[in-house]
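One chain comes next, on its own, written out as structure tokens in the form predicted alone.
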Amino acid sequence: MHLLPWAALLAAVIVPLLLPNEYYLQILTQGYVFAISACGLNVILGLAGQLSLAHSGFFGIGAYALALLATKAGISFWIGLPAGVALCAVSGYAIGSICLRSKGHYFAIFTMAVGIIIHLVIQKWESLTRGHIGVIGIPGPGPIGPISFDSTLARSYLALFFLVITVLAISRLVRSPVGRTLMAVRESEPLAAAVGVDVMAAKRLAFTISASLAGLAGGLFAGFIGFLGPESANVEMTFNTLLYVMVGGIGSLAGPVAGTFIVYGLSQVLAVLQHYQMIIFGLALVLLILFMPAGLAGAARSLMRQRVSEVKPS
């Protein structure tokens, strides 16, 4: 079981070298970026148990922060990226302090409204964001010493590097006292408060981390694609990310990554069925909820427990 992460990492390193052309390599790179965003949503949803529908808004903030700093101020990718993440962290802390006063469905609706507002600001503030025209000519990551990121292959490995760092950081978070606190809040807020946990502070921290990772993914997306439009911050982007997490398994470490590649990969395969794509995904989601409510990760855990119980002597 412990060999699986290393096998997955080895496969991720080898696969880019085997792809036949840059189109597939570009899809793989975007998959890595969207997986980072899915991991971020999993922090607030899977660890803290709060359904935030403002995720694409923070993705857009991170993307536009890097894009505008690069095109209007001439700031490099390597400065613009952490600046965008910092802006998302500050925004997430401030917005979370307000949104997290509500609970349950009210919180989800509140955050969805926040996401829509962010999207509208990006869309309508034409003097800054150029509205529907978008931002073009966004410079990608510059070289670090002898290492250049001009090729699609190099950018794919850079995206993989950030994804690995993200997964490792969340893994450390889960195993830390902070992670256990977040999971205690997820299981029962009243019980967590009764044993002395600052529930509001814990949820606000999870919201801030989630927003920061969304901003990281957004910045990478803008730098790799080279152009940006307001659709990068629309609500559909949030629901796509939510689908990635649900398919992979809410609360698991590898689930959001696996779910991203399965759903995003299928979306590319089914791109020829433009008008029927969402019908197929909707049906798949219904079947998933009926037969695998814990996602692929939950199904894998159940299968593993079943096999272990069969091996044990009676």
Partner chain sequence: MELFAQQILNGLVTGSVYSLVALGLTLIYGTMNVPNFAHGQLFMFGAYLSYALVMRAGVHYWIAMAIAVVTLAIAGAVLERSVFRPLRHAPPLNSMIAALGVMLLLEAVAQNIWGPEFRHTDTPYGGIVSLFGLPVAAHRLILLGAAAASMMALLVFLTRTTAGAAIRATAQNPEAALLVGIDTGRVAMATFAISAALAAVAGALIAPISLVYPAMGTVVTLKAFVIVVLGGMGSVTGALIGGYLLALAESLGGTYVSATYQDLIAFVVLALVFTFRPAGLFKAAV
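Positions refer to the first chain, counted from 1. Here, rigid core means the biggest group of C-alpha atoms that superpose within 1.5 Å across both forms. If you're wondering where the values come from, they're calculated on a predicted model, not measured in any experiment. Compared with the form predicted in complex with the partner chain:
- For L285, the Cα coordinates differ by 2 angstroms or more between the two forms after the core has been superposed.
Having seen the form predicted alone, the form predicted in complex with the partner chain:
The text that comes after this line covers the one chain and nothing more.
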């Protein structure tokens, strides 16, 4: 069982070398970036049980921070990226402090409004963001010592590096007392509060981490693609990310990554899917929640449990 993560990592290192052309390599790199964002959504949604619909807003903040710092102030990718993440952490902390006072449905509606406000501000603040035209000529990551990141291959490994760091950090978080606190909050807020958990602080931490990861993904996205439009912060992006998390398995560690690769990968590779993409996405979301609410990870888990119980009946 513990071999699985290593096998996945090995595959991730080898696969880019086997891909036939740049196009697939670019999809793979985008997949890593969106997987980081999905992992971020999973922290607030899967661990803390709060449906945040402001997620792509933070993706946009991270992306625009890097893009504007680079194009307006000439600041390099390596400074712009952490600056964008820091901005997302700070704004995530502040916005979380306000939004998390609302619960359940109210939190979802509130964060949706926040997401739309961020998107509209990016779109309408033309003197800063150039509105619909977007930002062009965003420089990619510069070389670190002898390592250059100009090739798509190098960039895909860079994105993989950040994804692995993200997954490792979240797995540490899940196993830590903080992670257990979050899950207690998800199961029952009053119960968690009754045993002395600071519910607000726990949820705020999850929201801040989630926003920071969205910002990291946004920064990488902007630096790799080289141009950026307001649609990167669109609420639809949040819905796509939500689908990645749901397909893979909400609350599970590998689920969001697997879900991103299955959904995003298939939607990019299969032309049929591109035409009917949103019909399939919407239908998939409804069917998943009705028949497989724990996603692929949940299905795998229950399959495993079934086999175990077949071997030794209790």
